[in-house]
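Below you'll find only one chain, the form predicted on its own, shown as structure tokens.
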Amino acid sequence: MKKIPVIIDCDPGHDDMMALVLAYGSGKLDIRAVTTVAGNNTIANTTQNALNVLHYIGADGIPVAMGYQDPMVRSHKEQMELLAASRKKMRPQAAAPATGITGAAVHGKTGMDGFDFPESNPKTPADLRSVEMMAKVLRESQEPITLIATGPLTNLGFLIRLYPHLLSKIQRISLMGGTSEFVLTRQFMEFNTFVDPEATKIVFESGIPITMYGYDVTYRVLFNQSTIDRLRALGNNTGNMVADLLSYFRSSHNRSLSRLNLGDTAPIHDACAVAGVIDPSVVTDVRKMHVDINVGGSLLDGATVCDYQGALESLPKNVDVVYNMDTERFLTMLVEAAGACK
């Protein structure tokens, strides 16, 4: 059967990580390139993060392009304050991170601790940047590419901006972000969204046909410890270090949303957004909507608006917001990734 041209935007990150093990081990797509944002940490511990897991995994073919550390018109340290500030607000008993990356409260201060990768690593980012990158292989493809974006959208704005000629090469934007009707901190409001607002309304405006797998469906999708156990029992480098980093993940996310009461269960955000790509049957609830994005300069900057109830009848339906999927099959679809990689 033939692959599905992609390209994948992300910002290792553990989930990240995941997205990364389930495209290459799935022998479903055709990964043009990789690029990288900064979002969970900086941009070259992100970059650095996708570099370690594609030559792990035996992805050394696949290049990778490096983005920017700030998003299109605020920077990444101004809005990374901005969000610690809110959450110290609303859990007066939560410290801010040390650090200034949000992400690290979850991913450690690399943005994938967990687990040590080999120091000789001999792949290194492409001479071209992200978006640079992105134009290349729409420009050079004889088929429509899928977007897969898996952090904030900073390179898919600009992509939009600078390339507009080349956007009909663009199939659809399969994106890990936003929410609908899931509150994790403020009514609509979702990590990768909210780091580049502009960019994430861009994105959303742009007329593209756009999936978004949110806190709705991935809030739902939860690996447990028989997962980890799966992926170890296959006896593989790949598995190791999955299982090694999702045991991590897991610890620090419940540890940072204890209030979720998450037992032994956490979410694989980003994985969502590649699992519907490779095999869309694995979505079973999906619903048409309208999505605007607010860029207002209000704490609500980057939500994701959602109409679910569908009153504004005038506006169109510009996303298809995900809200469930086939948990074990989604799982398994994982493990059977990470066997076939190395």
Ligand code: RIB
Second form
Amino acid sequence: MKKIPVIIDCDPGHDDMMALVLAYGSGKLDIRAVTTVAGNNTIANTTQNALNVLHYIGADGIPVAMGYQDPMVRSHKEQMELLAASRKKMRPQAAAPATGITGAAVHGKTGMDGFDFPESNPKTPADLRSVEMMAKVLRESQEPITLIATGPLTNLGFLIRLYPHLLSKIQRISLMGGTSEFVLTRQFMEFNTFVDPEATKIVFESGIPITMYGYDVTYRVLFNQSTIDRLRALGNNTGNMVADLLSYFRSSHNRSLSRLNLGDTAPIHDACAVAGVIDPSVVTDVRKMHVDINVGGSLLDGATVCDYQGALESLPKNVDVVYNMDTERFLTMLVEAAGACK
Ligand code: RIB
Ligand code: CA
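Now show me the form predicted together with this ligand; what you just gave was the form predicted on its own.
Up next: the whole complex, starting with the chain shown before.
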């Protein structure tokens, strides 16, 4: 069966790592390029993490193009300070994030703590930067490309602004981001849309078909200890690396968000946006609706305002919002993909 051509834009990140392993190990996707963005950590760290994962699983042939440190308008540092202030304002009694104010509270100081990759990684970033690489792949492709975005949407925002003539080459954007629940149900906005709300607004208003995998689905399809045991039972390097990183992520995520009481389970947010491209039938509940994005530097930055009752009849139903997936099939896809890697 012909592979689906994709570009993966990510900010590794433990769940971005899972997205990359699933995309490569599935054997169903033709990964034309991986591009990086700052989010869970600095652009230097997210890029190095992407290089380490791809080299370790045997995917050296996939180019990695480095993105930029800051979102389109405010700096990454400013946005992280706004995030910390928002958390304090929304839940004054909550403890400050454990470490720093980037995603370090959950992903650790390197952005992907929990596994020591071999020091000697010959893989280096491509000469082209992220947005130029995206444009090159789109320009040269004989067929439309699916963009899979698992971090803040800065690169996609710039692509849409700088290369409008190439947008017809984009089949669909499958993104992890947002939530359709009333956004103040959580201590803060969904991270990816919060970090670069202006880029998110550009993407959601672009007219490109979008499938949105937000917290509504990613906090429903959770992995557990059995998943980790199945990964270890594979007996290969990738299985053990994924098991180590998911174990680390589960403990730091559940410590940082203890009030969710997740027990031995935890989300793998970004892998959801890949699974739905590989096999759309794994998605069991998806609804088309208008989604608007809040911008302007407030504690509601990046809020995905979802018209899930169709009240705003005159506005375009621009997004397919995913509410649920077949968890067992999803987790089996992850384990089988890891088993197909080195
Ligand atoms: O809110 C979850 C998202 O933020 C995931 O993409 C995770 O990797 C972080 O980037
Ligand atoms: Ca991510």
